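First comes one chain, alone, set out as structure tokens in the form predicted on its own.
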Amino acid sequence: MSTGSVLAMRSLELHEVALPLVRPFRTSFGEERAKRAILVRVDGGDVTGWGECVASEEPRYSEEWLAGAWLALLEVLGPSLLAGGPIRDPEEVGRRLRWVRGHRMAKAALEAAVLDGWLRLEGRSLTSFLGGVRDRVPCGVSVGIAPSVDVLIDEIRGYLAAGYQRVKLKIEPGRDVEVVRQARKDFPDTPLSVDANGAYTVADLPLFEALDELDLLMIEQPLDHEDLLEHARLQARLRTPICLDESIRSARDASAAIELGACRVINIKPGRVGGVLEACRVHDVCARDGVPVWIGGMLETGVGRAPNLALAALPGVAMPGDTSASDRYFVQDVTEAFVLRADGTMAVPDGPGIGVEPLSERLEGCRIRSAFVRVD
């Protein structure tokens, strides 16, 4: 991949973050009313790069939450990443990191924006470094746990009115088939999916029968992380495409997905993989074997959902994802917004690297803490 550009390497920083939601976002595993994150810049010397982890406040999705990646930006995978000198090629950041176990979502931070900052240098976008095709892409929305069904109709209402062209329920035991089935009867023509973040199991079985006779699109995560065997026996049970999220940290887990035949389709989320580039593996992998992709998001701001639509854009990614306009979670965005079309469409950041920035007015605004990581 390196084409001569060589990234200096002076210091990173890390700023945490806390921008309010526009209204909670509940799912099976906790609710969320604001979004709290790491930016991460890299000094280059003669550019900046910027990435965000997306660790959330509490080791619920996954392992990793927000404190120890500071934690591990700060003490072991930001001093070891500055160690190795300059960049000359982007893949050198997995390489100076792998003899870290985990932090997958904390190394995607520092990829993200040694990526930003080498394609700085070299002139060119996120996107046609990675090869997209497409300079907009189709958009969908993940609606929260509601309330009550009257909410969560309206709230679908709103978002169909904005141009969304998918919609995605969470549910969870007791908040299930009912809403599902009342969202079907008043919304028959939208594409419309569901997503348990594992919070069922294989004795919930008639649950996802009843699920499998409302036409829908897919059941993401029904069952836990590590059951890829029960995936597959539930999968081979209904007519309806499971979709695997937090089960795939990695292309050889999508490898053996799709061979055990846990799933007909894969949510891509860069952060949970560990980066941008091994998304890219892992669409590859899915490409080959006739899988569908879409791109999954973690209520990024601008700085997260910007290498989302770069990686929305490449060409095996077969449905809208949860590339959402910033409105959708935020008065105000860390970066410019970014603004859903009438046509449920949204431009893909085409300036060099990953397209945006942090305006230095809105991050003071919402920064809670800073620190630098320097190497002498």
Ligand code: SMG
Contents of the next structure:
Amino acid sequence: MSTGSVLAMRSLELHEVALPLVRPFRTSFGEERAKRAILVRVDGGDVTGWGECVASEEPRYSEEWLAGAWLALLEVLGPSLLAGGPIRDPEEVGRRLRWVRGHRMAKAALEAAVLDGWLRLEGRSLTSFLGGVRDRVPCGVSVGIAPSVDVLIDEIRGYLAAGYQRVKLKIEPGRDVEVVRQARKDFPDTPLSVDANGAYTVADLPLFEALDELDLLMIEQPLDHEDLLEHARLQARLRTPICLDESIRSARDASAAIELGACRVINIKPGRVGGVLEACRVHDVCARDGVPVWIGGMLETGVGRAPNLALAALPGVAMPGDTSASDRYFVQDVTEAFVLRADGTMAVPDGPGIGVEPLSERLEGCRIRSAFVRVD
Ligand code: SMG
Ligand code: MG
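Output block for the form predicted in complex with the ligand, input the form predicted on its own:
To see the whole picture, the full complex is given below, headed by that same chain.
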């Protein structure tokens, strides 16, 4: 894919940021009140590249967590990347880091930063590089578990008024079918889905059969992330498509899940699969097998939102993603705000690289710590 630009790798910096959320985000595994993230900056001499590591504060969504990712970036992945010298081809990032098992979210942040810098040298946008075919993409919203059904219904009403085209409800045992039934009753025509983050087991079949009656677009990650076989058995009992999120960590996982019949939809997140290039390979596997995909979210700041939007412009992305506007998450984003248009779409950044960068005074305002990656 190289076209000749060479990105110097003069230095690599990590910046941990904390952005207060406009409202707490609660899932079946916990609640977040602020978004903490690691922003990676590559100094490429003439250009700078930025990437975001989406590892959460605690290792609940996946094995990775922020403090662990910080160390992995600082002591292992960052030095390995720098040691290889200048970058001629963004695929080189994956090759240099392949010896390290796992740590996909940390690897994805490095790959994004390198891609951003390298594409700025090329004068080319990430969406054009990846093969995006749309300049704006339809957006959905993921709604956390609310303190009461009334609060949830109000929240949904607000998002629909803003234009969001699909609503995803987080569920957990005890706050599931009744809540979803109420939402379906109040919003009969709204495309609705649910996301359990693996909180159920096969013993909950009656619950899934009840959800199956509610005309949902999909049921996301109902069972444990390691259990593809049980997902296949559950999918065989349901009309509603199962969508896998946590279970899919690579294009190889996607192929296996599809062949097993463990899902009929896949949620693509670049952090979960190790970067946007692997995310494209997941997209390609799904396109080959006729499985619709959409782009998920990890409450990214603008630095991580931009690559998600670039991916959402790919031809096989068939459904609105969890690519919501900055004001759904933050009082103030670290980049210029991403804004939802009244028609429920968002513009795909089309400037060079990821098309956005942290604004320096905002970065200073939300930064908790910084570190330089050194090569011995
Ligand atoms: O970015 O709007 C967003 C959040 C979307 O629901 C969302 N993400 O399992 O899909 C998911 C969750 C994971 C978030 S864990 C912090
Ligand atoms: Mg999910």
